[in-house]
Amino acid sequence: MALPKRIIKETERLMAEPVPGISAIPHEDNLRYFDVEIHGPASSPYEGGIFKLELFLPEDYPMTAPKIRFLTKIFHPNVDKLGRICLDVLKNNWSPALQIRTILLSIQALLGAPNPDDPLADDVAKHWKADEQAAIEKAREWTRTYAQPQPQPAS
């Protein structure tokens, strides 16, 4: 089945004009699936991390939001254990005027500004509200553990 022009145009633009700190590469066998990498924003607990996500454009995109989730484990009040993301533009504030790149930028911004007042991971949000510094340190630790390439031992 042919891809809608909109998806082709968005994909071409993502390839031709990549967003700094974000890559989104479509699967060769299904151009509705993207492998996404988002670099943790500077001065955030996620700085230095490279987070892998998967993005899928449903049949009725752009009338419905893309499906996207983190594959990399992350300690964040707006991302649950399954990698699902609590972000208004993926839910009730979705608009067909939004594009893949705007969603990815919104997720990158969410990494820079976690919102424990609208959590998806209640335990993380409670930790964040009770002791923000300890929660930030735990987010940094998880970033080092799960989102940074581990040096390979010399053989």
Contents of the next structure:
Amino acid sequence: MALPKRIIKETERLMAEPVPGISAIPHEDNLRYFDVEIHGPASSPYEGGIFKLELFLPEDYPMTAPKIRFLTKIFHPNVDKLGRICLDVLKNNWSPALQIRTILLSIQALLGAPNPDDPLADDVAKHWKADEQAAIEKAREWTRTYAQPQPQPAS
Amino acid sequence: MALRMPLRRVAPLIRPATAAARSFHSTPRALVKVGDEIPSIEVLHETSPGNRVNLAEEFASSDGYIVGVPAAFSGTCSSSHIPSYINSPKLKSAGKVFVVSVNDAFVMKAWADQLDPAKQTGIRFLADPSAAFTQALDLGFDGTAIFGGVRGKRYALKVVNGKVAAAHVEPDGTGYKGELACPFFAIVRREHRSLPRAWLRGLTRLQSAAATIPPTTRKRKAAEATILSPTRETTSNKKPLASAAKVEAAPPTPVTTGMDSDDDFMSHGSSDDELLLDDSGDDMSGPDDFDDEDFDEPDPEFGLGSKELEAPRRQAHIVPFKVFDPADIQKQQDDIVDEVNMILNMSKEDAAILLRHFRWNKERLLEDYMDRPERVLEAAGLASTTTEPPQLEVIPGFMCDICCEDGDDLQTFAMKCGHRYCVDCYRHYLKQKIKDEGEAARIQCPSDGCGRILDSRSLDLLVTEDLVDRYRELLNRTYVEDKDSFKWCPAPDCPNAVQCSVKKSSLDRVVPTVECRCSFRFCFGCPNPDHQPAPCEQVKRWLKKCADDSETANWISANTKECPKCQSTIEKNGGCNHMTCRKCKYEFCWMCMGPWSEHGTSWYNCNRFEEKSGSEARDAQTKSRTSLERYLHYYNRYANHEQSAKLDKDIAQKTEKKMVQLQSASGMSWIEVQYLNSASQSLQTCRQTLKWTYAFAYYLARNNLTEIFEQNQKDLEMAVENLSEMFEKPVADLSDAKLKVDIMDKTSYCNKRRIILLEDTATNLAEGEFFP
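Can you return the structure of this protein in the form predicted in complex with its partner chain rather than the form predicted on its own?
Once more the chain from above appears, this time first in line as the rest of the complex follows.
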């Protein structure tokens, strides 16, 4: 099936003017499937971490939201063990006027501002509300353990 | 053949009679009027044809009442109409009371002997064999088809100074409408309502009286105690009451002449109608209007103070409600929209959006809008940036943000918010929202963060017809769902909605059962089907209890022990205490649960050692077992009725077939076999009620009220079982006229018992007597 013009344009734009701290690269064999990397925002427990995500544009995109999940383990009240994300714009607040770029920015913002009042991972959220400092420390620790840039084999 | 012929001849005659009875409203009534003198003619006979009575002379010395009935011994007259007078507390002060019927003196005497054997009431039963008296009052009707000649309507006249001071005539001539027809009866019912404790005392008194009565009569008295319980306190005259009770306790006592059975057919026909009306009955729905109208008719001076006339007309177990079909709902919405549209001078589309935003609360909308229109518009998604009406446009150089198409002939659309997209994307978007997400009232502009709500004119502009239909349907749905006083009929494929104003907070006092036009009965307060008399909260608890495994566990704990070795659950169903686990072959003692090898010679030690803890264990076990047995008792009966109702439903489906067979087998007409249908309907409703009485009873504390409730329950159950049995008879038996009468009697009796039970429980529930 031919790729809709919208997806082609969006992909071109993502490549030409990438968002700082975010990269999204389509698979060569499936242009609807993207490998995504998001840098943890500064002055957040995720700072310094590079988080891998996968993003898929379903058949009726942009009428429905892209499917997206974390591949890197992350300690965050709105991300569950499987990496699924609780974010309004990915669910009922999706609008066809939104784009891959805006969605990824939203996720980055979510890393900067966790919302334990609307949790997906219950245990994490409880931890967060009971003892925020300890939770943040744990998120930092997970970031150090799981979200460090892989040493490039060439260098 | 000899039997069939007359039946066939009667058939066409009955139909016009029934039709006439139904259309009683269209015909003006030419009856006796207030102020008319009682005709001075000596045509009435008392006890024998030789003993003539002139009512004008009788009333010369004293005031009183004339009560007319269509026939002596007919079901309604015997079971409720005349007993309601006999039992009335006002009887003593009523003056002379005469019951008049177009019958011969012998029949009237026999009837009087049955209803008032001790002649204590003072009511005199007069025969009007030639119907001359009845005709003189212009209260006769042509009952040739049923009675073989002219008969008198059901009426009551108050006579003061020899003139009619108040007159009330049953609108359909023969039917008995209980409270409406009989002013005495209305008083009795009302006092019963406000004095449940008082008549409870009366019952206790009667029960203690029963203790001194020989066992055979006691049984009858017991039946009477509940059947006439509503009137218990209000009468001090026990003897005639007993006889009246006898009549009602054993209703199928038809004198098996053809005439009489036809009479029953009539009166039951009308009482069935009454029940039907009562079931859907409320002051709002159209067909009942005449009830109110008729009720207002009796003169306030007719033995009643005006205060008493204000007695609640509605039965306590019926809540007012109204059924709406989709067209009604649409119209109602349109009316409100029109109104707001006129007041606020805005387009209908916008008015509709505003109303939806305010959940159809017109007053709040108007108030808020007057205060700060800008804010209201913004909140409802109507804030505008441009003012032109929305339309399709081709804009050169435009690129759609959704699909990134940019052809020169690209049709585009934007609402007042100005967010412009190509028509294809817009359509696609709307289709997605309406079809897949079932959204209607709150479809926003596709632009992220724009709260502008799509109005229906824009929608019409964009989408295809089937989507528009779906959109309207969804909008209607939000109307019903937005309003708390509306609820969809839960029956499959039923498009109607029901409006009922019962508040959530009063659900522990009333059981708001409503009936949709599709004849599905359900509870307005919770998502369950009809569960009268049990209140919603109880139903929820009961269903949870029945669904819970906790009861299974309870049973297990009451009846079993575990193998000390492999923990298998074991029920000891007999034999000695030497147990061998079938699974692990472990041998142990059922008493002390210790290994059996230690027993043998020291068996009695086991008994002694366990004495204390053993008895404790036994106590605990007994306690648990009793509570479980209590639950199982009620549950079994509940489940049994549920099952029977299911089976009855199957039978009902076969009834249709049976009715056709019966028509061809006996030559009865369609209308004549309807009694089977009404029997089946009545069976199902009664079973449903019975089913829930058991859940209700489970939560009742043991007291006198419960006793009365259980008596009512027993009576209804017995009646239902009897009817169920008759109903299952083969077609050949059903064509027997006697069985037909029996079934009709039983059906009517069942319905009445059900109403009595519901009425009683609903009243006590409303007054917080059951669960204070």
